[in-house]
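Below sits a lone chain in structure tokens, taken as the form predicted on its own.
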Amino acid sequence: MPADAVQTLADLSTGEVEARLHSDAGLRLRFGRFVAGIRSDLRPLARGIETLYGDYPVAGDDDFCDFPVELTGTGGLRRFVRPQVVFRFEGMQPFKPLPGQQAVAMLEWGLNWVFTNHAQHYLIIHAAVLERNGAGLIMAAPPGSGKSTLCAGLALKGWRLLSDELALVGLEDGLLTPLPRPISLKNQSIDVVRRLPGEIVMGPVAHDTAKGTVAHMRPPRASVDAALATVQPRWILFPKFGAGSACEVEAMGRAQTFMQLVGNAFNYPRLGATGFEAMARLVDACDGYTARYGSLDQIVPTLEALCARPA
């Protein structure tokens, strides 16, 4: 390897990957502006993590670490009668242990849960985001409105994935920072995303979990590789699926999507003014609109030509 190349977790063999993870410092992952020190002596989790993070710098020992997560089986018999998963941040353990098979889902939702609750320097919004041509499309909306489906289906159309799961905007130049990791797909979605054209590279299946079948989706290396680069947010969309639905997208106006927004930011009350200040100034500089549509046929071409209208 040149002396100036990125080193990714790919460039490891699995034993090396193996004694990170097992290491004191913990295998240690560039999320973007973060980086994530992973510990865990479970083999399946290791196999996972090979699987969605292949494209992912990996970063030294000696670096700072933001995020230090670990991730063990339970004790006693539980090691081997119907094995569990337990996630700790800093020595805290903010879940219940999980069946040991939905290991690599709960180092997804750990994640999700450090992020949300210790970057707080952003406005930090339930959101799928990406980004076209230069400008910022974001996608809010609860769970189950197939937010992740279509934007995993944006993605392998060429959209620049920043997060499936977290908008995270600037509380002083109101851009926003990529957090790319692998998109969470459920139910019936792993199947439809697993059918569409593109290279699709798809963890293992936890079954049974609080939120149903669920698996990840790797995401596209030119994402990854861009993680550095901020976008200027220019859309807002709160998209619903709905089966049989109709093709349909409307403006809204900036009051409406304000509020709208507002209901799907996790620390917008913790930020008081300066979320407010944020808030708006990001409102003022998108468009915002409502989907409702009953396939990934209808919306992404619909959506592709809304964000090809000039400002």
The other form holds:
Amino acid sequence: MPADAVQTLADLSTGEVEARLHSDAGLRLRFGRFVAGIRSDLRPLARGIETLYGDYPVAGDDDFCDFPVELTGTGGLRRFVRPQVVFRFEGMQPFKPLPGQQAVAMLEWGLNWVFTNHAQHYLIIHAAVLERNGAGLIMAAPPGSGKSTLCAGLALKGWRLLSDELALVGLEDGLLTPLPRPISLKNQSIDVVRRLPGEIVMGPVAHDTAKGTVAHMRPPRASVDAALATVQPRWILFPKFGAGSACEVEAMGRAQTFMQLVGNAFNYPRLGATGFEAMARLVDACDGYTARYGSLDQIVPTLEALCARPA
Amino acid sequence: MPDSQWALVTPDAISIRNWPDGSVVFNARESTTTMLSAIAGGVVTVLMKAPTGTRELSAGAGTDAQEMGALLSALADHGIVRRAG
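Please give the corresponding structure for the form predicted in complex with its partner chain, as opposed to the form predicted on its own shown earlier.
Shown next: the complete complex, the earlier chain at its head.
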């Protein structure tokens, strides 16, 4: 490998991945501007990480680690009967243990929690974020709205994935910072996405989670490679899937868009007037829409046409 | 009939953005965000500069004094404005 080439997880052997996961420093992966150090002794988790994060740059042990996390099995008889997994961040255990077969899902949920609670130099909105022709689309919606399925559908059509879960809006410049990570799919959405054309790699399927059946789709390589390139936000969409629904996209005024975004923002109250100004700048920079749809076949071409219009 | 003067309850804590579909007011002291009609947002914007009388506010908004009085009472109920004299 050339000296200046970026080493990715896929460049490591399975043994090297496990050794790093077992080390004090952990397996250090670059998520755009952030470095997470993952420690674990769980072999199935190692396989899941290899599947989902193969394209991610590996950081060295000497690189600063923003977020050290650890996933371990519980002790005692639990090692042998219905094993469980525990997530820790800097000694904190924010969640109750989960069944061992949910380890990959727990890593993803844990990282979401870490980024949401500790990246306070951004306005953080619960939203999928994609980029098309240099402009950003923010899709904000509560769980169950079909946001991740739509996100996967657009990513597989060539849109750049910035995040499936978190819009990170710069407090100073208003730009969107990418945090591309696996796309979380639930229940019927897993098969819907599996049937889409494109190169689809899924991680392990976790059954009987608090969210039902969960699987994660590996993000497109191009999105991971561009994870340092910030994006100017341009559109804000509030999508709502409804089985059998016709496709209806309607413009939304900026005041209404602002209030809807507040309802989806994690740290808006904590940021005070700074958050208000950041949200106002975001809303001023974007056109807002609501969208109801009944299938990806309806909404994806509609959004492609909408976002192809000149500003 | 004397003209009531109105002022913001916490003028230093108020930020506002006005858009055609309405206005959004942030109160830093209360940590509250409130959506207002465009007319109500215009009233808050005027009061951010100085306390103002009902008649002047209604003239500026193109409403009659009775409507403006009702609007100001509603804003007072929300803790945004108060009578200043």
